[in-house]
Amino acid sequence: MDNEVLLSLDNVAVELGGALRVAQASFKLQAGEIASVVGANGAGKTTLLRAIAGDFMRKHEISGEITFYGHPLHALLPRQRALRMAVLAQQNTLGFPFLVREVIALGRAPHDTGAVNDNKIVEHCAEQFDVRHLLGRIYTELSGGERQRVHLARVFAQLAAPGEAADARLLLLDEPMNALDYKHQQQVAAAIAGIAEHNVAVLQVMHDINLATQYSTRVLALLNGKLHSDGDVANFMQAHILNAVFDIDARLMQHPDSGRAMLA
């Protein structure tokens, strides 16, 4: 269902190693939204995504309430989450000599859609991220940018729902443009915008503000673990907000094509 509230956070806090990394985070995310989480280094962006992914379940680590798909996150079995939530971590460690095809196919592991459908999905996602020519290569022999695109294909394959109207799903991306050249950044941006149109909510950590605001529908800015601002791109791209969030002297200019504000 369009505009379905898929994810809800209510006063979520995360404490790790005696330090409060995220404090009193509250927001809702609907299917179809592309929300970028921004902030300075150490602001709590990755920790926030990890909390939503279910990495912290112990009471001394996390407090507050995370609701996903109408249920408390902690009450969902791993497969229940995996069928509707895919996560691209900031660091993807995979030391085994899997073929690229096998790495992308890992995204289909939670599903029961059959080998024929799964193979079509793997090839489609490989094409989407320009790694189809690498399907027979060994993953560990790839460059950093190629590995990143393989993992993007994997998480997109995980959320693929062939042959029927798809339930609302959530895509969590931590620095999806990491190690990518300009051409592939634009391809990934288009793919993210495209999947959001198919009943998927996207929550992504981004460092390149100008790139993030090209295709995001919403920006959540963290400052010292707290949600400093939450709104659409136009409201975020103001000098006083950027100055506070990043501790800079922001200078803005207008994009010559889109007319959107961007950092000079």
Given for the second form:
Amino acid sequence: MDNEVLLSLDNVAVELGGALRVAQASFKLQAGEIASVVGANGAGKTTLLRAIAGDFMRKHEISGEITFYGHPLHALLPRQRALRMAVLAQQNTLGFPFLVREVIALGRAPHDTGAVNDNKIVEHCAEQFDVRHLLGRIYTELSGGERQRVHLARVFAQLAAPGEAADARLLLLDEPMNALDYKHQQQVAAAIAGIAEHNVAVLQVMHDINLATQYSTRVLALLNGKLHSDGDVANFMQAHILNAVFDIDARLMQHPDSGRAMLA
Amino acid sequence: MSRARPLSSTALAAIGSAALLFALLWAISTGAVSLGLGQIKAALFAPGTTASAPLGASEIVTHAGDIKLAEVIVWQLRLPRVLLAACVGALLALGGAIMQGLFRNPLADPSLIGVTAGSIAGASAVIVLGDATGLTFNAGNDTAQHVLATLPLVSLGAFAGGLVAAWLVYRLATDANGTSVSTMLLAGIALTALAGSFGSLLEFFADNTMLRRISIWRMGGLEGASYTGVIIAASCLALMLFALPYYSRALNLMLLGESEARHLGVNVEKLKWALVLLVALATGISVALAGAIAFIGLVVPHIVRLLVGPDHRQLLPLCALVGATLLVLADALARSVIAPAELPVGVLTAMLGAPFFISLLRQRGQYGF
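Next, give the form predicted in complex with the partner chain, keeping in mind that what was shown is the form predicted on its own.
Now the full complex is given, and it begins with the chain already shown.
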């Protein structure tokens, strides 16, 4: 099961408003992997993630083939996708006064697992992201970081599987550490590592290179919409790759505990 | 939880039902001729029977006359009117609540963003073009009957006009990133102006009777209430209340954003069409039957949301209930403040609603826009 390919992209290109945002993207992802997508501003990270999320469906926008658990992505109904794929967007614009509990429970919408199970899942996910004490609060009154954690809890609730033998699932995160302080960044990283062990593949857009490399098993680096490098962290953390991807003069140092390479 | 939500939805449902009942009774009793509860009860439940009580000859005449008068007032004038007010109020509140869900914005209201104007234009077009082409015109027959006969067709025109307007505003104001409030309101201004100029164009072709009927819609009023109108409004309301549970959960997800709703399993394109159709139906039918009554669709969902929260599974039926109550009360008030003359109810709701809208605009930062 673990070695089965969950997601596969074959020569995917995305063209928006006449500009080619992603080109020739081909890679495969399997459950258990935590892959970070990195790159300079405008390199096409979010576009790549949204293409996999199914946000571009028009013929003139997207070409190539995206296969999700053995099916062409465009042939799956929204509900079929929602049962196996959860997406955290970069920005969330909920302007209505839901309670935090209700927002997290929205993640259970595709499932028919019953209110009792769903309540347990909501509380568990709230606990994971340290928003349990906020469950009875009104979402619109929260701070940016608190909102981000509520949405993280919502997408984790969407992928929660009460049964033992859950199908392989995909978690897409666009800048999950947005607006979070260091303590909560670590909590989120732990939660991501935890869910990856339960038959979930994680693909996350990361801004901060040190965060990305510290908490992932694989790095996909985009340069001008093209996949420049794809491999494990050690492979990515080389000065010539960093220099090319970010157009900088990279200085590397070693992490005092793990010995991993870090960008100074 | 109790601090965040002042009322449970069950409590609001109970209070709302009691208030609606009270409002209906008060609205039937009030007006140019005041009726007591006993008279209303007699007229409603035992028409024509009470007059046979053994009384002196002169008393029989006056008493029977009273009963007859009360019966006529209740059955011919006030009952259709309060029922229509209730149905239209419910439709307006539902239309507003659905539109706010669709636009993900509590400021979206059919009357503010041009849907009502589109409906008026559609209704006017049917009146003028229908009469001009002989489709709905019987020579020299501009009676109440004629109005009734054309009501379904005019409703259809209002529905079509509202549909075009709602779709246009939605396409203009909303993209993948969400709704732009300013574009939405500006598109509403543009559409209202466009519909207005279309109306002026129609006036070139209209004769006096057509003009008079068009102007009734512009003001908004329930004095033309008839049972035909009540049946149209009630069946439309029933259809909506029947359809809405199917869409409530998806509407909740839509509040997160279009993409987010899709990621949570909603067929967004289908949902948007269904919601635009429902909004156009609610707005078009209420415009065709009662003219432009502004702000009910803005004020009612806002109040209900403050009380029980934004979950559409409870919000929508409660909006229908509160909307019905509010319009029945407003209409009764409009009939009694300067009795025996009447204020158009649309004027009254606008006087109450416009300051409310302005106060919402002032706190719009709180909604994240």
